[in-house]
Amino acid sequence: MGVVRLGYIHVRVTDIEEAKKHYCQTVGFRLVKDEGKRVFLKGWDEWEHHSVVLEEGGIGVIKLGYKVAKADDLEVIEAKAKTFGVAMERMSAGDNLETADGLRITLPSTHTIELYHNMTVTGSDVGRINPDVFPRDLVGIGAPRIDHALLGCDNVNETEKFLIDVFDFYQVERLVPDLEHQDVSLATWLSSGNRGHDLALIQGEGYSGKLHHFAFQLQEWSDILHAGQIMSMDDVPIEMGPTQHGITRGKTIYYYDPSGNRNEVFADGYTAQRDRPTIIWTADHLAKGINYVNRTLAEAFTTVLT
């Protein structure tokens, strides 16, 4: 039983045409379907119909979709979620474009999470029979896929417990006030498999329901540098990087889309394991955890969410 991976993220943007240009020409995602005020995108190495949905009408996250291994997992998760008393409903096939039926849950953090077991397979750009290692027509950064999201919470411990108990996530790393209060999570990095994190949470007053960032996966340091070069060419506002995290050890750049939603390109990191002890970071070392190379952290990084 359990969640396999992040399948899609649905966010608001202020100008759909500017957003399309950014995510297609700079990030390098493919336009799958254009409904005017809402568009569906995917990376070149993603095989399902879409992974990013952009909808005109503000900023911030509308919902995230996580794929489960099989249809029966939805019933198991539904039963577990009932014990938390969260809002929950079944969704029908077609409620989301090219997506099977599933389960819609409101987390304790008030974010909407949709669980689904199947989406139309359209194939990657390199196919699955004797494929090449990348397509010849990469655009901009050429990001192959989405990676993870970081959400805001008023109470990380509450939502963290839900995700561990109900979704079968496990905790890879956590930020605590100090070593005397290791049971208090100020931030947490959770995984469903062997990734450093599939979903992370950060705590702050009024943060519930908000998005800190969502990330695109790259492969290595040279890809991160190339991404920074493309962002410079396209005048993309960069908040941090290129640098490396102490937390997860990933190489990174944080930047903003034209609407003000924070994005990240993320590469490398380590292989997570369920039986590995959780890595602890104390609040006085957060700058090193986020920006390992320079060990500095602007206040906006932890206070600006959409």
The other form holds:
Amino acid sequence: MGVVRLGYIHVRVTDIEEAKKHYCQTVGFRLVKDEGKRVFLKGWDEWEHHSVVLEEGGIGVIKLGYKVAKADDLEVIEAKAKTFGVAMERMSAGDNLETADGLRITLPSTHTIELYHNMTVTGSDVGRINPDVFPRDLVGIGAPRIDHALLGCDNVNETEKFLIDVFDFYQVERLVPDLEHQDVSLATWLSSGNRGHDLALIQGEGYSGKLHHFAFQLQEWSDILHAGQIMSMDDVPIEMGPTQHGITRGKTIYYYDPSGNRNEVFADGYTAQRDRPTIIWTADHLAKGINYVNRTLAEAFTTVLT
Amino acid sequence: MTVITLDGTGLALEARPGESLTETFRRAGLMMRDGCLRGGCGMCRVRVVSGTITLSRTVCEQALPLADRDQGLTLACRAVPTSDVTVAIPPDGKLRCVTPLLTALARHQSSLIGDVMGQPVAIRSGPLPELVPA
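Same protein, the form predicted together with its partner chain this time rather than the form predicted on its own?
Now the full complex is given, and it begins with the chain already shown.
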């Protein structure tokens, strides 16, 4: 089975109180553990203990946790990763709050990925038995869960090969310079299940180790508009949208959290399949791929990573 | 009343209490190069030529190194004047007029500022959209 999904993301924020207010009141995540300068949050439809960790001091991403289906998967991935010679260590139960042991890997892009197979299940807000379709006390956007992350990378080809060979991701879409160079990835969208992407990479000098954005999952186009309405009420700076991506066909808004980390609300496009031929975007169509409707890109979109 | 003078443009804007430079610019129909508007990306750098500002929120080293702050650089989205200030926007800051209606209103207000303070503020004449070459 291997990797199942993005389970948690741990990011830096400049002001923990402002961040808490934004992620809880605007995004609608729930505070599950408050350690003062570090807080743990979850969405209403997430059953594990937490999915977002905010830590005061700077901006950017500290690490991402991807859940694997079985404990055995960790050994399989560990063996494969050894052949790549990347930095790797076993992590102990308790290294992460309410999370069992796992594997900590430094990607060729220098990002820290933690693979885990067991986090305490605390249940979703609607429960498991005859659940209602959403909780009555949603706050703000009321995002049900996290979705995916897009990471910066100096060499996309190198890191995507690692993710495909070791994590068993498959490539759903790829941005290439032109049709004569379809083997050169400028950006890549990788999936482990049937989502358009669970992890994506974008190339740029000095981008390794950086975060382009992480996303919250919404269900429908109308949810995206609703999110935009809430953002306007709360003076959240929007970079793009509401619009649709050509790439993944997802519906989207890009915006910034109070520290300047880029976030996205994202509602799925098509169902991805392992045997679906990889979709190719040429660089001259990048604006259409990212912003299908308006076909414009804000200057910051491809230049600012945190 | 706090006045923001835009160096080299002859334009002076009235700042509302607690308002960031970016907010004042936008209220005056002006835009400049910016990004996250949260003090995280560092794209809206300007230089404080005279006067004082405070940062309304913590701005990290990554977005605005301390060495740059020492040289008078700040981020327009987080800088709030604490006195009358003169601000220089670098050429790559691409200051431009995007809503002439609002800029005209701001010019009118700034001419009143001059009257009120007894110190006429220089207002450059000419087509509004060419306030600053892009």
